[in-house]
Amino acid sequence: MEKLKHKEFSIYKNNIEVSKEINYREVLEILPIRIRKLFNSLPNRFINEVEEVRLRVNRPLIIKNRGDDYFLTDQGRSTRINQNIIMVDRDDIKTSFQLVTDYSAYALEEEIRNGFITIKGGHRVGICGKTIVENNRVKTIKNISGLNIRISREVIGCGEKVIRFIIKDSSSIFNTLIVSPPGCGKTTILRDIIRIISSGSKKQNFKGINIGVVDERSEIAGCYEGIPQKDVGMRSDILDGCPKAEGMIMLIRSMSPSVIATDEIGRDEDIYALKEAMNAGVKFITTVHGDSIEEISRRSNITSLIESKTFERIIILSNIPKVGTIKKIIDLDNNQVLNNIPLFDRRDNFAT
């Protein structure tokens, strides 16, 4: 086995072994028939690694696969060469948008106002077009000109290697902050940590506790018609599409959570609500954009949380050498980097 670095490890085992199979039928069903048929000609190996499908009026259909952009030929083959490729027209966009909204755009007005719609399976469809603004707020989007279908994946088990640094005892956790630049897997690992906290872990002698999730952008649980499409555990209560600050207070008042989880705190009102929740005895796990403590400490509201040791654990993610790499796990109480201690069993085959 390749020698493992002691300070970094990947949350993904053998890249895809712990990934849950994606149901691409849910994605294909919102594509125009002519494009859907061409997609069905692509090899499964390629389809299984698709990350995004972008449709823009009068421009090529673009498929993002493993970080690279591919076009689709009129013969149903993927290519990086801009020749004899499928162009998207306004009818394609119109048809796809109608399928996304089930021909009832008015019923999804709030989602459209936010710029995306979550479909069955937890996949998100971003929307661009002419915004209609009223009282300095986006009221809706019309004349749709672009759609971005983002494939939602969950990696069951990716939180197992860090959960022992988060669990405090059999029924409690350390307040934890996950620090990550975009595209490093923070929402994926947060989701799996929520699953473990909610359902429990025999390995960690952790029984599982009630956890409330404020899923403002519908990315954590991927709710569709109110039902989580992702595995967030048996004791999780989800507030889907709810502003974080308001959602935290709502959960405390109504659901008696032992833990609250959110994604991407940063606004002053988020910090205030977080402190109120902690004052009520609720533990917290959340994320913030950044690549180091030094960077996030430039924001005064985050600095106050770190200096006061409101958070007890900080997990810093990276995408080098690959998405899901853990750079550091820090115990703020003792100012100690915890993953200097061995993280691996020799039977493990985690990439560095």
Contents of the next structure:
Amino acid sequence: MEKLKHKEFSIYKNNIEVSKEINYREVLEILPIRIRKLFNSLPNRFINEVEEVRLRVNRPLIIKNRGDDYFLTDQGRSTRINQNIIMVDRDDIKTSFQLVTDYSAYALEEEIRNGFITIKGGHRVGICGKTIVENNRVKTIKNISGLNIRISREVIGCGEKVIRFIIKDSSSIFNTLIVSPPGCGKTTILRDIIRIISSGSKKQNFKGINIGVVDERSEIAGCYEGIPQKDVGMRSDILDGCPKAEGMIMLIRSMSPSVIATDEIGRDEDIYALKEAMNAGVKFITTVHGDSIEEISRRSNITSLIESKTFERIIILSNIPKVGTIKKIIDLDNNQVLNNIPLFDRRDNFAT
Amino acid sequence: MLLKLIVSLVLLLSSSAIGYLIALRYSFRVKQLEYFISSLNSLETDILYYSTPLPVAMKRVSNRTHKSISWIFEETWKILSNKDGYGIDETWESVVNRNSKDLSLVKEDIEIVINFAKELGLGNKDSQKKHFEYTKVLLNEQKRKANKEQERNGRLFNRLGILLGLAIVIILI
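Show the form predicted together with the partner chain, please, the one above being the form predicted on its own.
To see the whole picture, the full complex is given below, headed by that same chain.
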């Protein structure tokens, strides 16, 4: 037991450059007072690992922590057993929704239409309920029945390990595609890569370059009232809430970036715009949902990107054994696998 | 004789003053309903045209309205911006109820004012607009009633005060 403790400590010590920052107060501020009190009695250790908090009407409150679901007892403890647990009622959801929107749902019509709201601190709250459709378009959501608070964590330093595969020379990078299933830390790693490219890295002898970020879902920079809540570096221009295809062209016209970063490309117009932008001499870092090259190859528009060797590097992420594991790094130019260590992890420096 | 005259004059004056004060309550009610309607108008503008967040809008409205009702908006703003985890409806209701004695409104009016917050801030601009309009229609109706009552009862109490004073004076003499 003594040894184990010691080992844990040593991993933590190695981990000093990787700082996890989660602004917990902002998450508490959107919970109704009844649930907030219970949260206060949870141990810090547990709280720091929380990934999601789910509120559903007449169903238990569920906290996702390290991939596992936990309930909350009425004593304020986390448990996996379905006993004496806190149920969420309609009033909780109603109050919570008011707190999320700062009592001003009318000011967030567009966000509600898209189904999520970014709150202070860059966390995202997904909304579910009855949708009102008008002219084949979702007009609004009423009778809110479920809220999903996704706690966004900033893992500063998690991109350091991959950045050397992305950097070409002191002021240029390779076009990079990050492939990952949902919830594997794709956005987290993209954000840190953006930060390094933008601020530069002494270790890699890379000076920072201008980087434009099209942040369609306000996930990367987590803008709240237009101000990035995350560290995205000093030379980043963020176009918040802008459709990707339009945003890329807008950035090229207006901000003359050397690199453009976006999250989750997939639609035809995104890919068309991306190719256009590449012809303008801009480098790209983007992500796509998928498990492996084979899987994304089944999508015709992405295959075209891979076959034409538009991207020079592909990074494949996985959540086995942990969130943020880098499964593979592929050099498409020379068609070789650069790195194939499954235990390459954002949480500790287990195998670097 | 002089003493008698002074005493009866004092009696007459105080009696008519009491009547006047009672009548004044009626006109205060009309005025406060007017203030409410105009503050709703300015809150509506803030919400619909400037998309101001509700707590900020409350503060702005409290600066603009008459001080006999501005404390409601001010206190609501304080509680909302503290982010203590209360909903708008409970906040508003507790603020209004706690100090409803300071208002010259009758129970019916207070109920309308309390119900107003039940939908406030929820839903999109269209529904907010309808909600504001609905509340304003109700308040205008109350104002109409209050006006009528003021005309009738206000004058009544004014005269009643003077007449009662006169009656007492005559009886005593």
